[in-house]
Amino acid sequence: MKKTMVIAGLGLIGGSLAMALRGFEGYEIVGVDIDPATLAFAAAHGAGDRVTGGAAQAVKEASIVFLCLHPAGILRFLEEHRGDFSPGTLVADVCGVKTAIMDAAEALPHGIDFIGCHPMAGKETSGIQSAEAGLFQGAHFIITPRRESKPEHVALLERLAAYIGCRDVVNTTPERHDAIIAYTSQVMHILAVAVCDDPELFACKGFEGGSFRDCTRVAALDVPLWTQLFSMNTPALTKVIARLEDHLRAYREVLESGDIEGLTRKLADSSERKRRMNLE
């Protein structure tokens, strides 16, 4: 009997995952979404072997279920379908926050193995129309297993990550994930939108260089998604914002004081730290 993997939520990440996983270890990839237009686009562009709007039935038939919804949608899905998962099913998510999702997964019936996942890939655009099979090429694939997670399920996710093109798999805790992602992802989005809050933004048209475009690219974000991600990781994110405020203030103060030597030392230190990170 053919094994079934359900991808619930065919947006940018879910659609890309459904495209990238076709042919993986003989699984039938079933895309699930509530939007008929999304299902039609997914079917026409190879996002899975088949698509359906019937989540409950698809989940009952699956041995693996990937939840690729907005964070609040994942919480609702777990609550609504907790009785639909078959014993032994591996359930995973791709959410950008892990602690809140993993806490909710504790309510799943005994025998359902939930492992948090976060492929570090994306775009500033959203929706199935932006999905592509190559989205995960070279990306880190973060997993946050529970203590009782089965080693064979962890190994399966490692093979899956390699199949879709990820460079490696990083195994960590939900708490450490959220603390680090607040720095490597979320505060970058905060910085981008803060730059775009400046009243001089539109007066700068025609003066943008590559550094400005790179810095502000992610400001054109999916507002409902990032509202949920920020609010679900508020303690970690506000700590990172406070550290960033301190660093920005230090640069302002050294500039205002005219301390060229101090400015040079700060620039050299930051530059060297970035170069060292690139080499590791």
Second form
2 protein chains.
Amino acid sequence: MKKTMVIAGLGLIGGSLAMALRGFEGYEIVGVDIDPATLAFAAAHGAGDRVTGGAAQAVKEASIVFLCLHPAGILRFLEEHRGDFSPGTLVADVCGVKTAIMDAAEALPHGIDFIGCHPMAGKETSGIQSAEAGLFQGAHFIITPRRESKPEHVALLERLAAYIGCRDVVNTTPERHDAIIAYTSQVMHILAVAVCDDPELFACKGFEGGSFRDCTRVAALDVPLWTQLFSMNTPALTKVIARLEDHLRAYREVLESGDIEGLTRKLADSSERKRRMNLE
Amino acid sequence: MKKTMVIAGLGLIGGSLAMALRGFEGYEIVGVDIDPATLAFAAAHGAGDRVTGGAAQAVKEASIVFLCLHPAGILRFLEEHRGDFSPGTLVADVCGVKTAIMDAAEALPHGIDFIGCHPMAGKETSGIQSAEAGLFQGAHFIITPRRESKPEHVALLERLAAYIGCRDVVNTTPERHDAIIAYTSQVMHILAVAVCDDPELFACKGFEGGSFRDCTRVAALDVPLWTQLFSMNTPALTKVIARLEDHLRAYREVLESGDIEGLTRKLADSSERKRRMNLE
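Alt. form predicted in complex with a further copy of the same chain, vs. the form predicted alone above:
After this comes the whole thing, all chains and molecules, with the earlier chain placed first.
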């Protein structure tokens, strides 16, 4: 019997995954979405070997199900389809928060192996129209297995991550993931939108260089998605924002004091930290 | 007689300029630096038609002199060589602050035309080893002429900017330049180093994605250069930092309040600003 992998939710990540996974270890890749236009686009652009709107039937036939919906959509899908998964199915997700998702997955029947995943890839546009098979090239692939997750499922995800071009697989806990991601991803998005709140934004055309374009690149974000991601990780996120406010204030204060030596020391220290991180 | 253009200071910007300007309107491009190793590297890599350590002589023979030193180096050069410029010479600089430089240039003898320039290009490494002819491709080229600057000198800089690949020439005042650049460039660098001050920096390897790499790219900065740039623009810079602290705190507070609708509205507003800026 043909092995089947379902990709549920054909947005930027799900669509890219369905494209990138074609040919992986003989699996038939089945793209699932509720939107007919998305399904048509996916079928026309090779996102999966076939597509369908029938999630329940597809899930029943699958040995692997990847949930690529928004966080709230994943919670809803798990609830709606908890009875549809076949025994032994590996269920995974690609969501940017892990604790809330892993908690919800506890309600799955015994024998369904749920492993949280987070490929650290994306772009500033969303939807299947932005999907591309190369999206995951060079990205970290973070996984948060349960203690009882099957080693062969972890090994399969490692091969899958390599197949789609990820540079490595980082195995961690949901709590650790959420604490660190608040810093490396969520605050970068908060920063980008906060920079765009400046009253000078529209006056600055013609004066922007690479650093401004890079920092604000992700500011035109998917509002419902990021509202959910931020809301599901508020305690960790607000802690990191508060720390960043402190570090910015420290720079402002040393500038206001006119202490050039102090400013030099601070810049030397921060830039050295950056250089050191790259070397480790 | 051959027209001569001197590029004084063969670092990242000066070296790139000396490479990019070769062949421009028949000028002989002469690279000047005090460091013999830099001169040797410049000569071997086509930074200018010839190089020399003799700044005074080179300046005397030049009809255009581009000062590509650190801000304090530019102030020193103007003082040391004020008597060396030939009458009618166009003197320009490429420095990231303009008011302090334009003020110092007031001391030049009558008949020397000083026009401030700021090509909005750079990279996260410095020195002639990082120089490349393509550095200015697509960058804005900002100029701050004096009221009495000769129109033919402004026109020449416009042709020069186009020759090295800049996308446009933005003509403004030194004060306006410094106020806007505090936002579009200087705060981006303060942000990058402040993000690297987070105690989790070294724990985050394996969890970083594109947004983190982009935001911290410029953090490994040239400490003496940026100490000078920040110190020469402190009032404008601290104002922008304070505004950014406010905007970050506003995001933190709406998150802490648990007001999901308020968070959605804020994200919709900021991301819409970003989209609007791109379209204008």
